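Coming up is one lone chain in structure tokens, specifically the form predicted alone.
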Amino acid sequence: MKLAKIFCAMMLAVFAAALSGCGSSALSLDNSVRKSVAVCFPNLTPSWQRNGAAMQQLLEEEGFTVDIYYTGKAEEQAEQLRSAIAKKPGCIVIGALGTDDQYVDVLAEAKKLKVPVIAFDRVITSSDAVSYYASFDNGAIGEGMGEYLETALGLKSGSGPYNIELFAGGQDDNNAHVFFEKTMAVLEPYFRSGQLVCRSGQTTFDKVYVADWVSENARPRIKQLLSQYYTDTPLQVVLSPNDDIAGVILSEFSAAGKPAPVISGLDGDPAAYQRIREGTQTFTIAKDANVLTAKCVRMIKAVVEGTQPDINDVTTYKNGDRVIPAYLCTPQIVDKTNVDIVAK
């Protein structure tokens, strides 16, 4: 089960992880080039801005020079690229904010220069140009989230009926569908045998998703659902895709009176740990900057001097005939029995 294999990883798994190494192809520039990387990440979340800066701080400790853009943009984001491309790094890590088309011109553009990409937390499927993906398991997040959620109600001994309500992830992070989907696999049992109720009805990607993961895009929903449908009954547990959306979400339940439901969170913000300690959030699955980061900077170190990388899956991603060989942390739940370990 994935929910077992997150929960027995904790705290020697993660710090393993954080330490092994990486790599990719030898590049012919010379060493000033090569020790240039260039960042392109969005700042949508917080956890994007700290991804952002350990990596910088790493890279720069490494002795790199770093160039790191941010955006809310995608096609800003193609333009921030554009220009990262034409000044040829030794390696481009970039945190994908639109869709797969919209990067294939431009990485084309790296390909055609032998300036290596790494794909960071969002894989791109639709480019060629594409070396490596470093993220975390993000089956094994979506299956954790289910499992919780079916450990802690008890729907495997027949509890119920408990009332749900879905929010899902940005339309256009591959991510957010895998999250979704996988959760969802876990879940769909409990829908059909009346243990879990949606009373709203909304229950695929297309009615719960929160527009390019802004927190505050999911405020409006959480306020119709629970004054249409839950005036006279309770809402008894929510599907919550991150921390930020699951603090937009219990701070509704705050002002209409209600007590909070048994909701989940990603990401491992301190927010979501205080949220835990007091009782408000049920838990959240940590996606630890440092880990992912330190896994990363370890592949661009391999990708400027021409060692192997690290790579512990090469089959889930796929570019039509060809795999983008990937990296995958493992990341980590964390609820009221550990937060005060995780987080110290």
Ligand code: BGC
Second form
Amino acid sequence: MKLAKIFCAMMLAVFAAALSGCGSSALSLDNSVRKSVAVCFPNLTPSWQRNGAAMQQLLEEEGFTVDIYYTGKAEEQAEQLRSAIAKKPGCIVIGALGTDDQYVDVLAEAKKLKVPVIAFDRVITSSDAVSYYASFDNGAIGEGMGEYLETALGLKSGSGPYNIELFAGGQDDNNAHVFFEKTMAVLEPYFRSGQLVCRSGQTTFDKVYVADWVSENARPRIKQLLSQYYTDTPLQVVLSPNDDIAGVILSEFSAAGKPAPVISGLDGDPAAYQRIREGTQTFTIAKDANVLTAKCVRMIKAVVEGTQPDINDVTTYKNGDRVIPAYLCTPQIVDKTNVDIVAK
Ligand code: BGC
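Having looked at the form predicted alone, could you now put up the form predicted in complex with the named molecule?
Below, the chain from earlier opens the complete complex, with every other chain and molecule after it.
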């Protein structure tokens, strides 16, 4: 065994072209480059800060040097990517901010320079430079939100009618569309049966998205909804696509002197756990940064070592005919029954 390894190392030194075939030994030939990772994340929500911090810590523990870039603007992210790619790191990890088309050119550059790309949390389907996708199961998140509301409101056993208003995430993010679509698939029968009533009539993504996922962008709309449609009747249920936005919505309920509705969230922000304890936010779907980054770091290691990463989904995400192999982690519902266990 030992001999075989030594032989492999000698062969590598002589035939550098055979690099990829010899697994982890490849690392030692060009260590400084391969052991560097560039991470480009949005700075939109506390969850991204948690992802960035966890990523940095885990990668450093694995001996990688890490360059982390944050921004809230898609054009700036393209610039950050350009400079990160020019340094030819061993791998680039992207939490995409822009539309898919915005990544075509810059990722073509990554491909040219043979820099592998991993899409993190948000998929990029426009570029064949994307080798893998590490995320949570976005479909399960959307379904989970719908099913939680269905149970909490007793919809299956016919209760209602309840007044509901809907909010969705940012228009350019595939996740936002998936979450909304899957939640609505669960709730739609109850709109039809009259158990859920949306007084504003705003029930499609294009009417309810929160531009760029910026939570403050939800404020004018909830203000308007409350003052236009809910002065003589309570707004009892709100679909919020994440915790940050739930925080803004709830602050407007409180400013209007109204009791908190049944309201969803996503991410597992500490502020959301606090609101769950206080009884204002009903639940969140926690996406543990440590779980996702641990999977992603294993993917990065496999990519730089030329081995196969763990994959558990080869059907959901595609770029044309090409599958984007993914690892989709399992999210966790957190409400008043388990918040003290989850958020110790
Ligand atoms: C993520 C959410 C996050 C949102 C805003 C989405 O793509 O999946 O977890 O709350 O972006 O940053």
